[in-house]
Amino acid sequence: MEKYPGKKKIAVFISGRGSNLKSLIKFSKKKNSLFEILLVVSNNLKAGGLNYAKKSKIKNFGIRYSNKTKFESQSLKLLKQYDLDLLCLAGFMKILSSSFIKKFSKPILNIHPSLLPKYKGLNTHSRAIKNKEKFAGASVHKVNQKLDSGKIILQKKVKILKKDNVRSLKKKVLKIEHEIYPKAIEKFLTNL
């Protein structure tokens, strides 16, 4: 099943267009990368990210999210088949239950578009602008039972300019997300 023996095996959960997934796939194909992506799961059957997975010949599944318990049990069944080392959430817009986190029993990482512990949850950019923050950024953290509260693996900040609006700030932060997520995964795997 694995193409690159010795590399750590990861799955990625997505909800949308998959730009972070695309950056992870690109990074994973580098010869000296420490990980390979074996599986991509989306709660959105029309997620653009599923196409990146298909093009990269990565097993991918859209699982309808009409019921959280059903989605989580179907996802867990899939994850168990792949003997994974890590699950990465990349723009996955649902909150995993404590039960899922316990049953999966392997580490889960998430990328969040703010400098945690500030601005957990949604609408991070508009909140940062409204509060006249000088910096915004992205954080990769370990997932635990509390929303956006796990141990921070890596962060990077960007300056918020006077001319920035939600759209321009989102674009700047997304660019650094693509840069730090693969690095954070490698850093985390090195210490596993």
Contents of the next structure:
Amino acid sequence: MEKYPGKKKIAVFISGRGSNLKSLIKFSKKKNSLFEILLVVSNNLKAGGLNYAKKSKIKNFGIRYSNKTKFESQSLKLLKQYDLDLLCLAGFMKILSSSFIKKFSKPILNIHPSLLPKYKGLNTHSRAIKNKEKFAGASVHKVNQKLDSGKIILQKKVKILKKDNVRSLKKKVLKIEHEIYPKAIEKFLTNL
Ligand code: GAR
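Previous: the form predicted on its own; requested now: the form predicted together with ligand GAR:
Shown next: the complete complex, the earlier chain at its head.
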């Protein structure tokens, strides 16, 4: 099923726009990249990001999220058909259960739009601005049973300027996300 023997095989979970997926696909196509994306799964059948997978002829699946148990057992069944090294969450807006993490048995990484351990969960940018933080940023971390709490693989920060609002900050941080996620994956895979 893999196109490039020798490269590590990853799956990506998304929920929406998929700009991080797009950057991962672009990076994975580089000759010297350490990984290839074998499949993309979205819990949202209408996720725009699925189109990036389609365009690149990467297997893609929308799995309706009627409830956590059903979604997880269906996606697990699918993942098990591939000999994966890693699962990457890229704008995947559901929390995976500890049973899924255990049963999947391979590492899972996530990208989060804050300088963890600060601002776990949602609305990270508005909370950072409200708290008059000097810096915001993005973190790639290992997924464990606790929300946004696993070991941090890579982080990058960006200054919050007086003129910044949620929209401008989101844009700045997203740019950083696209930069650090592929780097973090390669760093992680090198140390596997
Ligand atoms: C990204 O900012 C990502 O960090 C965030 O959702 C956005 C998805 O954008 N993820 C989370 O907040 C996860 N808790 P994208 O679909 O364009 O990659």
